[in-house]
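Taking the form predicted on its own, here's one chain by itself in structure tokens.
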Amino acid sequence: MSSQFDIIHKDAAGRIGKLTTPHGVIETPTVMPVINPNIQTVKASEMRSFGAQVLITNSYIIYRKDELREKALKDGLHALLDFDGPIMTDSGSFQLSVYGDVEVTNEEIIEFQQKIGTDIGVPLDIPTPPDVTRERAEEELKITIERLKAARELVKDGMLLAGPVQGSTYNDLREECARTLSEMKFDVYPFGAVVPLMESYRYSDLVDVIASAKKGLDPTAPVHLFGAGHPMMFALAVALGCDLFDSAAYALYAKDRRYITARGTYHVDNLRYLPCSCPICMSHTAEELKKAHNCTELLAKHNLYVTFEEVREVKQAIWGGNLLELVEQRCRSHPRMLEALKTLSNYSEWLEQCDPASKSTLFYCGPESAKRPEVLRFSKHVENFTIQGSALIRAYPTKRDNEYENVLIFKAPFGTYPQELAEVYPLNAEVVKTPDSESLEVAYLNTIKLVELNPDAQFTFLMQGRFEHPLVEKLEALPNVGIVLAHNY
């Protein structure tokens, strides 16, 4: 079957979408729990009760084990796992990255995935790790593209085919790879070899990798971020345009007695209380959970509940138009995530192209909000304001508004605009009364731009003392601006 991905709603570069597969429609963004066909900490048949619509497993593990291979070939992958929904299978690339070699060819694993009824198959690409030499990255990328091209020729109908985007930490190679694969028309585009970045908390580099690859793709193409299983970073990745995630974290963390939250991870032995209302946490105290004979299973189930709760939180944020506010909240949960948030601002121009022009209300959450797409878009529209005659610029209403032909509102981080637009999005934003330096800088720059574009108008800026900023001197130096302090007015 051919791929079909319908985008239902958007915010930033994130979207709610529907991906059609042979075993049903997947609503994205969502997480694919990783199922180890040898050991299931939580059974695949139970996964729907946590919110899972689709699973991912490893076809190479099944291929290599006689008992699993025979059952999968005879009864199909879905019978093997006891799951009737969509299943994606990896090809052995993970084992290739860990052990340096696998005992299967690209053609063999593609054929096997088709025979066992995989819904979304993955070719045997080469997951080039971060920070390798450019020569190695280019050489392995060339092999990957050759294998993906061969796989695309092998799969015509039935199974959807993923085209993994590689390129190590070379942003231009990621973008080039994505552009090349787009021409081959894959059904899903995983971004590979990013687990080492996440394991070493290099979230800022991860933002670069995702944004670079997204720039090379058709913006309507479904994207899978390989190995991204911690809910702390879902909002950020979705805002950058990722639709699918896969998570073995729920089980791996549980085996290490780690308890996942959307803000980070606790070791269960350090918990006095369980800060969660999932069925596991509501039916156990922290002490009972620690001592339970099936603690690993219980922790894995808790981790799944939290994972899918965050997925729903992200979806609602997209629907409500406040995804970037959720991103800012989540990125303040860890210093390295905060670095990633700052890196995100480097892509404001790109995000502004993706972001819907109309939403409800922008909430200012901190200095990073001054670089939101909505603020950038307003800055571009300042040139559309034509002001003639006398104009008062003020932050709050005054008794002397009627003395001026124009009344303009000054509001950080936007700047200055006609009061008639005060209730129009995004100028109806909820902002702080004491603006920070970052928001004031943007607001003053936009105000200076407005004044310079209207040289025949005469502006009186009613300045609040707490709005002082170095750019005020530049504003005051303009010939058609007079600044009056509020307490003298």
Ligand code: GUN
Contents of the next structure:
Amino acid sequence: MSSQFDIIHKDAAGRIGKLTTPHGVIETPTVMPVINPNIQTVKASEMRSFGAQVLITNSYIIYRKDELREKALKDGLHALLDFDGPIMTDSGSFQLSVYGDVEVTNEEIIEFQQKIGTDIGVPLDIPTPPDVTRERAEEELKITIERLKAARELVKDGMLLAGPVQGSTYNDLREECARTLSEMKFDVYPFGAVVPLMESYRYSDLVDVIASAKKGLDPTAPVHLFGAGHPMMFALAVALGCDLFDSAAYALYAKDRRYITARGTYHVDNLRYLPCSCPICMSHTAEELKKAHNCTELLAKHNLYVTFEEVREVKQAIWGGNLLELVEQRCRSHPRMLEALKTLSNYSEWLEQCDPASKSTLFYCGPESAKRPEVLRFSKHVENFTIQGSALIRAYPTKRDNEYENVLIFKAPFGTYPQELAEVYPLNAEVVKTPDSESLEVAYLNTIKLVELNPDAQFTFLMQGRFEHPLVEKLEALPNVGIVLAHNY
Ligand code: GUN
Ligand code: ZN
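Structure of the form predicted together with this ligand (previous: the form predicted on its own):
So here's everything in the complex, that chain up top.
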């Protein structure tokens, strides 16, 4: 098969990758602007100027309309859209989910996509919505898998083939589906039917869907989050291992007079200022934008600029090893995103396995940072410390204190460790001077573990007032610990 996905840099479960297609290489993560072959709010031929590398359109819309179908069959998809880079086509599944029926079979639409020269084709999967009965989810999944299997047998070379992962909001079905498709070897794995979750701000459920499907996939396989186009959630989805997004949002929001930013969306009529430096915003005042005869087009262009700005922000964060800091910031844009961030911490164990062992300094951004995979990794490492004799635990490194055989550092959210490790990643983290109770809890649990694992050592904890926490009592109750208040020392 012609598919190829090379991962060149990683952070958390996110990665920068290169996906090779018949019309060139795509550097991921990236967004595919959705092109409606009937109405192009922004022309496909202009899309590169916003940062787009790859487009997505709907083969079913082309197939249904004589004029479009004839031209696509005669001149090819790339001539039809006037774009010579990679183009992905969807199959009509979305129409199936909206209208309940489509006038094409799986085999016909696959064959059509091949004939018009699509780079990445999609079979006619069934986008089973969230919260349906288990019976319905299983039944539809069975049909989806049969169709994907048929498609996999039809497509032998040339076009890359996507295998959409379905399973509604049943995490086990998502995982199982992903595992089955993995064995069938698709070139891209879209996670389907997540639009209803995003439309109703169910980002926490979205995290569960993504994490479950990812668990069933080969970690090196490229993943597309179907229908996700709001830049506010790119960082989160990328950190969970999504590589491709598609955005109709830039045009749909523009039609509704909505102005996208990475922090959320404004109605243009509520804008007094334009908080963006794109060419549209720099050449218009808010008043001019509202009144412009081509307001929809201007908004669509602004929306594209900010969408790709966020793509670059996310890529740089992967490169710089601070993607999770960006995730924590973006998740503060909306309370439902903050819930999703908490759900993300349920997957720290898995993220820890994906995360590079060393990167740039960790920045403590809030109570959720106490659940970061780096902190979890340290917690597991505590059992490797062997301490013998007397040990002083204090907040700052000092020159070796002759009174004690060991000097250990207490630093939330990590815990207690030999001071020689103070500059080692991730213990060199930038943290707050007055730790919150979430990070103190982790730090004390790890300290208690260390003390219990070294019963022959005698620990003296030089306790700062700002380290007060209910767990101090539990620490103090251990036979080989003495607590000295810092001001008495
Ligand atoms: N577009 C948005 N969601 C889906 C999906 O689940 N399947 C397909 N084929 N297209 C989509
Ligand atoms: Zn702008």
